[in-house]
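In structure tokens, one chain follows: the form predicted on its own.
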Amino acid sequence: MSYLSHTDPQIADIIEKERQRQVGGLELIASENLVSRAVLEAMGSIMTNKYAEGYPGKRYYGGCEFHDMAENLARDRAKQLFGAEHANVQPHSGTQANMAVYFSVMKCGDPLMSMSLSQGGHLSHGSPVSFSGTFYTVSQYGVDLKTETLDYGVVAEMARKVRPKVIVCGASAYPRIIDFKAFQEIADDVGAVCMADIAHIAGLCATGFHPSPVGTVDFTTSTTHKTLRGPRGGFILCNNDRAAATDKAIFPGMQGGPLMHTIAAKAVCFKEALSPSFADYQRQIVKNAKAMAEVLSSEGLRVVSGGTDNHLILLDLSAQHITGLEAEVALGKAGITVNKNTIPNETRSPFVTSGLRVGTPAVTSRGMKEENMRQIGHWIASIVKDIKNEAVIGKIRTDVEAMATRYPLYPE
């Protein structure tokens, strides 16, 4: 940062400040991870220069020969990772991707059925605050609120008398396995195309870790800086016959010109998932997270659906009357980094909720076991239990300090 630093001291600060939270910190944000040094720096390559629009071999810039090379080294690796036919690597976010989908198969006002934002979906899916919920006729299914997961019957029901032409698949905030070849029937049986959004799960669906919707669903969508553990990004998979026009509507329907250094760590990224040590790492972080999750429910704190099948965990925190919010805010100080998410049932706002998302890829990439987790749990659970307790928060926080320092952010 030596250039950053004599440049411009403010932002070489904040960012050093950034560091040292992350480095003395346990950060388990179930939808954020830690980046490789290799993705950081073809992140921060001269990639940015330049400008390359359009695709390999058909850009409407000259000079973008190393450009080709990268994107279609990106394409070809995510081709081999998920076993897919076609590849765009181009959206800037997991939102772009979703709605480079629905634009190569929709038009304005057509019906979409997807999960509620409120019980494990996400905004591109329908939300009405959302591009998605603006543009189309939006339908919603949700989980049995007695078990707390998907009944694919009631889904089937739904999609009956919605006729949708597209069903979405995939969440951000459901700890269970999704039954992706259910879907596909459920959209083959009313003429609708179905698209699994696996942003949360990617690393684990490459892995074998949960059942891979590639191949079996219409479309799949994905970001890369979760549980694949890339740069902040975006990509579709797709068979042939849908690849010209989900191509066209990334460019030239919705976005300029393709950011190339992040489509360079994009291909860092497909190359270290495919490594033999990327499956291990997977399968600890699904470890974790079943360790963290019986600590929990033992310490007398409700998980949502009795438990967690991949990298996440919902907590529901009515029988400790306080809200998610006020639980993030307190495990902050710890130094334990949450957010408060909606759960099932959901009395308030967003902005405030009844729950808490944890997550364990991001500490999982420091090397952190399961006897880590447990001791995680415990700390939660402290905390939670005594949310007002200045005293046990402060003892956490340099108990949290303590054990992050002895695991870093790049171990060798």
The other form holds:
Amino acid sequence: MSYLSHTDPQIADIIEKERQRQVGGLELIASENLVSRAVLEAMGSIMTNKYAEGYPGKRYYGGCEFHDMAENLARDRAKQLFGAEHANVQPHSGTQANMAVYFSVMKCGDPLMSMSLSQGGHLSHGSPVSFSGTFYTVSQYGVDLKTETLDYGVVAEMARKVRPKVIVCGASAYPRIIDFKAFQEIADDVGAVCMADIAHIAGLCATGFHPSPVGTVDFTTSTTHKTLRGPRGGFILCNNDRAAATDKAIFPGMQGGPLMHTIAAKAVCFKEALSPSFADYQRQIVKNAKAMAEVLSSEGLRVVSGGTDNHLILLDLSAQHITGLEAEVALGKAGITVNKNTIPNETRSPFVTSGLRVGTPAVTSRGMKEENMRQIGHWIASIVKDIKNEAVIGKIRTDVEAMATRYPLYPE
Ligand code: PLP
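Switch from the form predicted on its own to the form predicted in complex with ligand PLP and print that structure.
Below, the chain from earlier opens the complete complex, with every other chain and molecule after it.
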């Protein structure tokens, strides 16, 4: 940061403070991760200096020969990683990947069916506060309130009733396996298009630790920055027959120049994800989440749906008589970063909530294993069961820092 600290010491100082926060704390936000140094270098590179509107071989600016090479590599690696016919790596974010799919198959007012935000879905799946909820006529399914898992019979029944143009599956806060094949069959049955948003579980899908929707559903969308451990951004996978409409929806439909430094970093991320060690990493993410869920249950906390099959755990704090917000703040003081989250049967607002979402991708990237998860689980339980006890929080803060220091973000 030598140039930055000279040119803009205020921003350099903020970045340094954030570095210290990341180094000294435990990141358990399920949608976050730590990118590799190689990804950081690509993102901070001179690839950011270029306009490259269009696609490889068909740009609206000169001088794009190396950008074509980078984007082709990113597309080819994404296709190889997921076994897809076509990849578009230009979406600036997961939300824009979803938007492009909607734009490619729907008109304003068309019926869209998806999982509700309060039961695990994402804003961009039709929430009334998102473009997706205002542009389309949205019907939403949730989970079965007893099992807290998806009931495909109920989804099928809703689909037959509302005859959606698009059915969205995939979630931000669902700890169980999603049956993408069942969703595609439901969509086929009513003549809808099926879109699987695997933003959270992309790394698991790429390595076989969650069934992959690619090749099964019509469209797969994702972010690159969650379990996939790449730069912040999105991508879309589909068969060749949908490629032209998808590409057109991204550019010129809804984006101008692609973020070429990010696309170069996406290429690096896909290469890293193709390596055998990435599968080991994904395996450990799931093992860590299971170990964490077990210890949280054994401490008497209620784990939504009784456990986890993926990288995240949803906790219901109703029995502790505290809100997700209170827990998030108290754990934050101890250096444990999590987020409040709505749960099935939620009675509180999304700003308060009755639940917490806890994820293992980032701590697993630091090399932490099950024994660390058990320790962290005990710390979480001690705090949420005695939330006003500042002495307990203070002692755990010291222990958290000691553990975090043993697992550097970027080992030398
Ligand atoms: N889809 C799902 C399932 C997500 O969980 C998220 C983000 O958390 C997104 C899409 C949106 O990604 P972005 O924040 O890049 O727009």
